[in-house]
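Next up: a single chain in structure tokens, the form predicted in complex with the partner chain.
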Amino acid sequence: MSLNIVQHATCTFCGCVCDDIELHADAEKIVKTKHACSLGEAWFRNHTAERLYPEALVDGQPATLDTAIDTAADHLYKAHMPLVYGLSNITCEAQREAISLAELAGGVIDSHTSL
């Protein structure tokens, strides 16, 4: 099978972004990396398309997708100082949507850049 190469990726393990990454991938894997450190190799590595986790799990059990975002909208919705937090490894289109939604819940919004 011939692998697919991207030429140019950016990978977001640190905060150098480093964009000048050459992937190649199978349907699965990313088999090669070229130019990356030792660090942003084993972050492509060890991030693969298999489906390693279900889907979601509710109170510690594989639930749907649907049953997932309706108990977390739930759970957010009824708190009365829901807390967001995290943002560092999601895309800022990510990032603008958790703000919206803190903001729809009343709650507080948070990163890592406080710790």
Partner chain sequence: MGGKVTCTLGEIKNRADFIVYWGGNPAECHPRHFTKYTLTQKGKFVPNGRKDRTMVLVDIRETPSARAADIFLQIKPGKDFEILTTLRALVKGHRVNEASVAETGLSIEQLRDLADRMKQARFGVIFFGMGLSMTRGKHMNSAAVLMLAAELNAFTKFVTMPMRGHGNVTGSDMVMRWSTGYPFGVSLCRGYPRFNPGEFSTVDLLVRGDVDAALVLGADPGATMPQPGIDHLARIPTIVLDPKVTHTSRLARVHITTAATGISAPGTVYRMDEIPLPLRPALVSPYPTDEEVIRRIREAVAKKPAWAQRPAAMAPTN
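Residue numbers count along the first chain shown, from 1. Between two forms, the rigid core is the largest collection of C-alphas that superpose within 1.5 Å. The structure presented is a predicted model; accordingly, all values stated were derived computationally and were not measured. Compared with the form predicted on its own:
- His24 is among the residues whose C-alpha shifts by 2 Å or more between these two forms once the rigid core is aligned.
- Here Ile99 does not count as shifted, since its C-alpha moves by less than 2 Å between these two forms after the core is aligned.
Okay, that is the form predicted in complex with the partner chain; can I get the form predicted on its own now?
All you get below is the one chain by itself.
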């Protein structure tokens, strides 16, 4: 099996923007990383452009996007101090919206880096 090697790949997962990562990929996915931290390695090795899941899940079952939005809104409305967590692998604009939502819902915000 022949591997394609990409040198000096940049990881944008946590925001450190490490740019010295080496990726080894077969025809379908990345199979090995060098110089990536555990977060970066997990991101590169598990990231896929394939659609593996339905548009939305509610209680583990496929649902329409409208049903998922209504369910999420209901959970947020009933929640006491909901946690908005993660946000590292999304755009600045999406982070801004998530923070606004947390403030509106009386929630708290945390980053995966607090681990």
